[in-house]
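As structure tokens, one chain now follows by itself in the form predicted alone.
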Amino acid sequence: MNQYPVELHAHTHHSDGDFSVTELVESALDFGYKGLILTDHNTYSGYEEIVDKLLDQKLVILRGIEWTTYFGHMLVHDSKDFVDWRTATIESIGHHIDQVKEAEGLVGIAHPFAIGNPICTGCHWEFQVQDWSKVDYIEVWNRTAPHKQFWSEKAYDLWTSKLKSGIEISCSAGRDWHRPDAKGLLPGITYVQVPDKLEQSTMKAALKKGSMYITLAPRLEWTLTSQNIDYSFGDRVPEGTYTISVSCLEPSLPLLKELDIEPKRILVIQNEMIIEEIELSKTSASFRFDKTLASGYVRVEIIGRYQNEEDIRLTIGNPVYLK
């Protein structure tokens, strides 16, 4: 399996961003992204310009939009048809999500606990979702230095509460990229894991499945193995005994390598209970052990020091689900 860094939440001057579409694509390439979803507010016009200028031949790019309403912002990724956000109400959002799914689109909840009125009208999620299983991911990390944002912990708690209730749902990171970031401030990165080459189809399939993780720097590899078959992020497997292989690896993006970050331990978590805690004596390490896993889900996090702050979640992996 191969892992690729992608950005799921970005803007240009087609809405409120300072980037032209060319500047956004070139900035993404310079940073080291391999994939990008353009999510201008309530318009697809930026993606149309990308296609006209053949910029999608430089980078794997999916069409997206950020539904921007009075009751919340919703990322709609790669919907084949236009779905109108203007008639969405707090109570009717489920109907609109159904329309997005019928159009083969992916649904992400953007910055659900960001400050709302009067600072940012609609930025705080108020929609009443009746069926969370139709939501593909919750943006647990938003903008740069997400571990410092007070709403990140609330978004994490929302995501894990849905997991504990039996819903298969992923976490994502969104740079919410509007303009060049302040020096020294870096975002959380979403890595998608695909069998081979990153293409539009494989990128979308990974996002839909939950074959991805988010990180402030360290890369994460992990598998559950049974009868010589490996499973990883987003897979659905029967309960039973598995060999767990987990690795904490050095960052792959140049700017992340410059950060003063020290991974200190790996947590293996089942149904929000820590079932294995591994102390790290170096920044890159691999481990292998057997575990009997009951129904629910299992996932992995890397905890450590981020510059002068201790006990920071550096990496959050999406689950393997056990039935």
Given for the second form:
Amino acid sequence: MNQYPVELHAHTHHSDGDFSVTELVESALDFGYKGLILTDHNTYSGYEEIVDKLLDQKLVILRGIEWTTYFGHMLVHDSKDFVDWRTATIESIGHHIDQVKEAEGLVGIAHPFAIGNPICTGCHWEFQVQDWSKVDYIEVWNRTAPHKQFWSEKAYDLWTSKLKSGIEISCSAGRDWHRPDAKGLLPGITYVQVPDKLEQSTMKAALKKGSMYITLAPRLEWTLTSQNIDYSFGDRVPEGTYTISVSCLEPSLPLLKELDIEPKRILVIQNEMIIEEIELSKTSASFRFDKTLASGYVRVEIIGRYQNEEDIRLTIGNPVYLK
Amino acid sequence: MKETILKRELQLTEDHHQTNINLPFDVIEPASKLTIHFAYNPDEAEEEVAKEKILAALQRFVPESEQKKWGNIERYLPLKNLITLSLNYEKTYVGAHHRKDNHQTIVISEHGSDKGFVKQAINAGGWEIQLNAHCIATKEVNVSIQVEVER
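Having seen the form predicted alone, can you show the form predicted in complex with its partner chain?
Time for the whole complex; same chain goes first.
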């Protein structure tokens, strides 16, 4: 399996961003992203420019849109057809999500706990979702330095509460990139894990399945192995005994390598209970142990120091679901 | 030759906050270009009103423990109205330019449209402008729309 950093939430001057489309793509390449979803507010016109200028030959790019409604912002990724955002009401969102799914789109809830109207119009999620299993991901980290923002903790709590209630749902990070960020401010990164090469189809499949994790810097590899078959982020497996292999690895992106961080422990979490806690004595380390896993889900986090702040969630892996 | 095919002056009020206003129009003969002149005024709330609304939002959305960090009302001023204009040809969505710009000239054509809108031939048929009132922070907002076609 290969891991690739991708950005799932980005804007240009086709909506309220400052980037031109070319500038956004060049900035993404400079940062080290291998994939990008353009999610301008309520328009696909930036993607039309990407296709016209052949910019999708430099980077794997999917067409997206950020539904910028009155009651929430919703990332709609790679929907084959346009689904109208304008008729969404607090009660009708489930119907709209169904329409997006019929158009083969992926649904992500953007910054659900951002400061809302009238400061940031529609930015706070007020929609009443009836069936959370139709939501592909919750943007647990939004913008730069997400570990410092109160809305990240609330979004994390929302995500884990849905997991605990038995829903298969992923977490994602979105830079919500509108313009070059202030020096020293870095976003959370979403890494997708794909069997081979990153392409539009493999990137989408990874996002749909939850084959991804989010990180402030360290990379995370982990597998559950049974009968010589390896499972990882987003896989669905039967209950049983597995050999768990988990590795905390050095960051791969140039700016993240310069960060003063110190991973201190790995948590293996089943159904929101810590079932294994591994102390780290160096920034890169691998571990292997056996566990019998009951139904629910199991996931991994890396906790550590981020600059002068201790006990920060540095990396959050999406679950393996056990049936 | 330019021809004006729609001209409307509207007065929106606080009751239009978070609602859509539909303005359908017909293009009788195909054209090479469609231009929409869209403006609204005022574009921001008076400071006293703005501060009240911002304070209410901060109390609603920011936890008590974070008020020190986020609770400075001044940082959110001025509080702007936000009305975006979206466009449909028949049932096809052409786009919207979602940004706080209260004077926009939007050109649509099959060879290239302005930012926020995809290329679209100016075919005869039913078109519709929709005003999306994301935020009406003033008592009233005066909106003017003029649509021209060029053959």
